[in-house]
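One chain comes next, on its own, written out as structure tokens in the form predicted on its own.
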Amino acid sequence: MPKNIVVLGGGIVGVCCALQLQRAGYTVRIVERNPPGEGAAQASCGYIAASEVIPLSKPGLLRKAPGWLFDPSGPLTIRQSSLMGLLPWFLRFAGNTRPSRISQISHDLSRLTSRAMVDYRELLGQFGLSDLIQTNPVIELYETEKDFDRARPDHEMRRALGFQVDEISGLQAAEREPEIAKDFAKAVVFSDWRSIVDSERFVTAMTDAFVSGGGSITMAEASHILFEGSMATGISLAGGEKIEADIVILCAGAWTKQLTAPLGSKLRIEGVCGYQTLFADPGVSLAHGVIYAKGGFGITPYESGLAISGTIEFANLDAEPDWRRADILVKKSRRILPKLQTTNGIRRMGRRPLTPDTLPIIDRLPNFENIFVATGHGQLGVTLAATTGKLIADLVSGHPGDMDMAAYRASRF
């Protein structure tokens, strides 16, 4: 069994698949530039969201695009000067639009989601952290009845890959949930979905486990992978400084691809920002995380407060955030509830991996005996970080499971 397995990045996914390497008997290091807890996880919904199977290039989203893609308002949007470097991207993207390809990609998406919770269970049961993860499921909320109806195929195909999906009126919602405004005509309960109890302290609590199990963490910025024909030998740091290791496994979400360029493997990933406002003090409480269906974002409530988190933009890497898409969601958040304090909030935004199938790359690099990868998860990193931990640990030791992972290759681009 090889004694040196280095993963690049800290965030859920990569302290997943270091946590899962370490329960197989593996001595691990996770190299990480930023504190444990600040990767995308931080600024998202923190959903593990069971039944969001549907991709983002399902039809009915394409045909509002083009009104949102340069409206900063809008749930989705793009900045003008990353188009260009965008199109080959929306090309494929646009390509898994047929109405086969949404149902291949929600069946390959449920494959992984349908599992997620009891892979969590075991993961954090084994280290005492099952209260990382609240009870309640999470409520969707309609303004009106014809925006129910257009969601309603989504539900039952939700239905039909084995998913709970309960619908409700507006009033009962507000009867679970007595903040909320009593004037929305449905809503739908996700029933098997749950959200975790603070998106710092999911992953910070993780890192802490896999460091009292004999895990280190350097934190530096890697530069390159280094390799000698189809082996990895190591990677090269910023600063210049070598690690040497006998596997590497790739979990730096959207900047992956700069790591692997260098190796012949062009993967089509990238960073859609997802932003977020924490309040401390928000003058109202929640049981439930809820979505606000017509507005594309979520409330959750955190042990640190109530977390305004959504929306999709696309932008380069380098880009700074747009602080108006924050500003946005809490302003609108006002519509769910009227008496939200919105004083003192934090903001953050985070970059969410995305493929143009929306389907993650969990997978030995093509060309490579010794470097796996684990990116590409968009908005589902949190739902499917203990999965992809699994499933990396299976490929690693040589003894997959029964999953055929054909979907999630880094080669089907």
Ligand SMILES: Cc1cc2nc3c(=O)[nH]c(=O)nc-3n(C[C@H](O)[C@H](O)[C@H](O)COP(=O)(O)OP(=O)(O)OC[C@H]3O[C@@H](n4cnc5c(N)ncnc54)[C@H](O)[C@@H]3O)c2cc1C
Contents of the next structure:
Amino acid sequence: MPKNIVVLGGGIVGVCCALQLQRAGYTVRIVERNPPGEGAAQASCGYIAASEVIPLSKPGLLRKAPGWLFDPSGPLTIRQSSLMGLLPWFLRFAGNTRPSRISQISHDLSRLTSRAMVDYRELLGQFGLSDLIQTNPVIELYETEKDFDRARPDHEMRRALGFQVDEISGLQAAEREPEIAKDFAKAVVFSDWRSIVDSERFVTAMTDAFVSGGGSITMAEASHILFEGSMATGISLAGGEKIEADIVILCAGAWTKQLTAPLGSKLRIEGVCGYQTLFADPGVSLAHGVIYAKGGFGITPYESGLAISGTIEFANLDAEPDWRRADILVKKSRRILPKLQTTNGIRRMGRRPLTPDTLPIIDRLPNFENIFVATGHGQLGVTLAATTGKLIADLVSGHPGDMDMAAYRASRF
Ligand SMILES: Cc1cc2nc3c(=O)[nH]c(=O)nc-3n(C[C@H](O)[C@H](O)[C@H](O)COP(=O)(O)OP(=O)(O)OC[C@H]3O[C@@H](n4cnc5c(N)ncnc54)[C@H](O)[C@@H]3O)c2cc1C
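Having seen the form predicted on its own, could you now give me the structure of the form predicted together with this ligand?
Every chain and every other molecule in the complex is listed next, the one we just looked at coming first.
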């Protein structure tokens, strides 16, 4: 059995792949250019969102897209300067709006999300890290009965797939969370969702466990994959140094497509920006993650403060953050938490690696025997990291479980 594995990318997916491979007996090195904990998950809502399985391409979305171009305060926006570059991705995205595709994608996502907590419990339990996940579920708030009725088909689809969505009144939501406004019309409790305790420590604690278990980290930019014929031999760093490897796992998030293009694989991934503001002294406390349906963002009680995170902004990979998007969420969050204090917030931006069909890529790279890809998790990277790591470890060790992996193939684009 070849032993030395390089995992390129130390975000949440990379670190979970590294840990699962380490558990399977491999010697693993992570190559990451930034300090641990600073990947996209740092800016996330941190929900292990079991039933967040309905793809972004759901009905009505494309009809609204032209309006979003001119509405910087909406939950989804497209940077005008990036539009031409994004067009090929959007054409494929449009192909996934048919009801039959929505239903198939939801099913394929649910096969992964429904085992997410089991895989996290097993992984974190082994390293004594079970307390990295909070025990409470997540509540979603609706302004009006009409808003709720619009979301009803999504909830019904979730229930049909076996997930738990419990309807409560706005007042009942406020009884559970006394700091939230009492005049929301409706709410749902996503009873099978959980939140992580901190969007940074979740990844740094797992990274520490990986190092304590004998793993190593090289903090450097990788420039390309080295290969001979159908075999990778290692990776080359930006400074010219080479790292040899028997197996390479690509977990470079939205940047993975840049690494696979010279290998002949065009992965369709865009880095969809999301923003967070973290308040260490918010003046209010929450026991649950709370989603504001109309605003399309979440509020999460982390150890390090209260985080307000969301927004879907399509922009080129090299686009600078537009911090106005973070500020809009903060402004809107006062509707939910009237007593929220918004001084000294820390703003963060993360790029969700999103495929046109909202499904991740968990596969061996076409035409290569020893390169594997784990990316494209979009809005579900926190949820699916442990599961993805397990599936990658199964693929690498040649012991695929009983999961049909066809929907997650790299060659599907
Ligand atoms: C606002 C927001 C809210 C979210 N909420 C949730 C949520 O509630 N639940 C959920 O499940 N998900 C959520 N997500 C999505 C989730 O955060 C992402 O899907 C996930 O973090 C992606 O992880 P990743 O490891 O694939 O990518 P990344 O975190 O981007 O990691 C890739 C890493 O590769 C490194 N890298 C890239 N290229 C190179 C190179 N050439 N050399 C060296 N290193 C390289 C990068 O530095 C980076 O650290 C949210 C995201 C955002 C932005």
